[in-house]
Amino acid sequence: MTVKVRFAPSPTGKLHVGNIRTALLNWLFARAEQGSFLLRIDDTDLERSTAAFEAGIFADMQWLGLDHDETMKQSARFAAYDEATQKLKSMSLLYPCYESPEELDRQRKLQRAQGKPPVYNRASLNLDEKEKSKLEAEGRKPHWRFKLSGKVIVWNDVIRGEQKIDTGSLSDPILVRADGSYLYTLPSVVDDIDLSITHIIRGEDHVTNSATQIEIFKALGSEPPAMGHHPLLIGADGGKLSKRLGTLSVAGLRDEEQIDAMAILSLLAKIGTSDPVEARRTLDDLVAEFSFAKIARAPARFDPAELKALNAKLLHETPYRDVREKLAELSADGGEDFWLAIRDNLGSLADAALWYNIIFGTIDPVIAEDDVDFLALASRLLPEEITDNSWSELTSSLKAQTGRKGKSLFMPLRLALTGQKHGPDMGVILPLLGADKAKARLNI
């Protein structure tokens, strides 16, 4: 057999990093046994679909790298899903229903009243053809529900083992609302079939969904694919991360973050695995590590720190070579010597702009009172030619001649040189500035 998964977002808004974390495991698979992944736009909401959003999930997979090998749109495939609901009610196993939203509220409230399970009681399954027409007559539009076996299902997880399902503890899911729409299910299950999924992986809230789906691939006639469910992502304290997604985009963390993809990607694989947390530099390390064995049963716990940490790693371990379209990008290209003077204090690619206007641009010296004259010393005792022993034998004089030393030796020049407390080694800061702007920064 060869695998072929899918992932399957609706473009009704950006992918964020749950989203991804669920298309990086289905290709990560796919790739490690060399199978196919499909990218499948779930376009059905034609109201909150948007051209602008599915362009956004494009974008936002090639940047990250999660090539896909086929891709279809689910918009293109309604005479397929009219086909199927067609044939689910010719064997009477999707059925009209006419209760109101309000009615149905009603319904399950009195049931947890009275301590049942608010599960849909088939009342519409008694109506008989002559109750239909007045109910339709009086302007009710029916939604069409999936008549449920009632039965145990069981299937063997590839990531939480076997599960169980009674489905007789379940509603009987709306397939298509009274607008004639479809809501997931059954388009889902649709393709899934036609298009010959081999895995279903995704989130462990769609575990009781799955039980309703493997009996509509029955009910179609098709075996359903194995399937896997992998934990949800938490915060970093543990609470929920649903409520913060939507500020965790991949455009988010690209364009204003400055987050590396391999970050993200490193990050997402690893969190909720056996395997440390560490970064990776390509998909191919990623994917040579990976096995559904490793995923853990508890949530994965997501930390921005955490990310911004791998991001800063790769960045230090980043040759010239690899970021200078980026630096030009962000003009902030200063070439090769101050690239690897600046790299290893870098959180993030866009910390390299501030240091090249430290550099190459202008600034205000931060300068005390009590440092003008140290200061002015420092500026005549710099030789006319900056080398790179140039700082050492600055400081040493310094030292020598006005007793100071540690932080107050230092970190006057620091500030006055660069305006920052902190960053790179001022020995190769010193060689990057030149002996003008230097002795300029120093005198003011």
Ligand code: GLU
Second form
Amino acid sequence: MTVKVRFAPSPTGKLHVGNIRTALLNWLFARAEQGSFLLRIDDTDLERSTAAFEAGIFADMQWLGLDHDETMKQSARFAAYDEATQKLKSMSLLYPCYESPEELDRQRKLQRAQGKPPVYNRASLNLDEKEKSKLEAEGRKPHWRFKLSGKVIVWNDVIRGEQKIDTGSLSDPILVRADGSYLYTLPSVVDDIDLSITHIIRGEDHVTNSATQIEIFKALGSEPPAMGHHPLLIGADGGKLSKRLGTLSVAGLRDEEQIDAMAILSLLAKIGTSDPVEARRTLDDLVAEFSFAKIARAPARFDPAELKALNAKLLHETPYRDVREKLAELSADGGEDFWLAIRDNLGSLADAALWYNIIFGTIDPVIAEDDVDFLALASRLLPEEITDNSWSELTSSLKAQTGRKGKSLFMPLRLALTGQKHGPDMGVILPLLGADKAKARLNI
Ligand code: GLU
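Could you please show the structure of the form predicted together with ligand GLU, as a counterpart to the form predicted alone just displayed?
Below is the entire complex, every chain and molecule, led by the chain shown above.
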């Protein structure tokens, strides 16, 4: 059997780290098994889906390197969903319901007050033809529910192990709304059947859905695919991440925070698994290390500080040729020597612009009054030709002539030459600045 999986985002928002974890687990599994990866756009909600969000999904996936072998859009497949709907109706597994949202709400409140689970009471299932006609004559349009079997559904989840869900404790799910539009449940099953999906890998918020969908697969005459539900992400503090996910979009991390794709992918592949959280340079490395067996049952902690640390680590090892284009986009391409001088000091690539400006632009040197003479002396001692040894020669002479040492020797020079308290080794910064600029900054 060739593995075929899908990632099925809805184009109703930007992809965030939670979505990407699902996408990545599917993609890694597909590549580890030499299988295929389908990118499915779940755009049945025509009002909330937008072309811009859809384009964003494709752009983000491409930027991350999560390439797909096939793609499809649910909005192009309404005929297939209509056909499945007819089939379920003809088997009396899809039945019309006439309760208004308010009535359903009242029912649930009553059930809760009585200490009962808020499960749909199937009142509409028991209506006879006359009663239905009467309701329709009143102008009520039915929505349609799938009739669950009431059996216990068991599957061997590839991540969670054996799962048992008693469908007798669930409401019959609504598959078609009163206006004829589809909820997610049925189209997903129809697509998974028609596209021969072998494994459904998604977040554990879908576990209950899976029991329902397994019954729909069977009702439509298909064997359900294997299922795997991964724990959801939580925040570093152990709290819910769902509310903050809006700020953790792929686009935001890429465009605003200049986070590298491999930092995001490394973190998302490793958190909540038995592997240590470490940066990996390529997706192939992550594929080689992938296994569902490594995914823990506890939620995975997503810590933006950990992402930044992984990103910095990758940046410090990045050769100039791999970063040149991105530096140019940031107007911070100062050549290979510049890159090698600054890369160890970068928290993110955006910091390169700061150092580019310090070295190739103009700054306000920071000079304390007590250091004016000391810095003027430094300026006189600097040779016209700066070499790799100039910094150590300069500081040795200054030490001998002024008696300064340690911080009082080095800090005024760093502040005057860069305007910063911290930064790369001055021995490599000085040759990049050149004699004229350095002398000018040392003299007020
Ligand atoms: N569009 C669904 C979602 O984003 C897909 C769930 C699934 O993978 O079946 O929740």
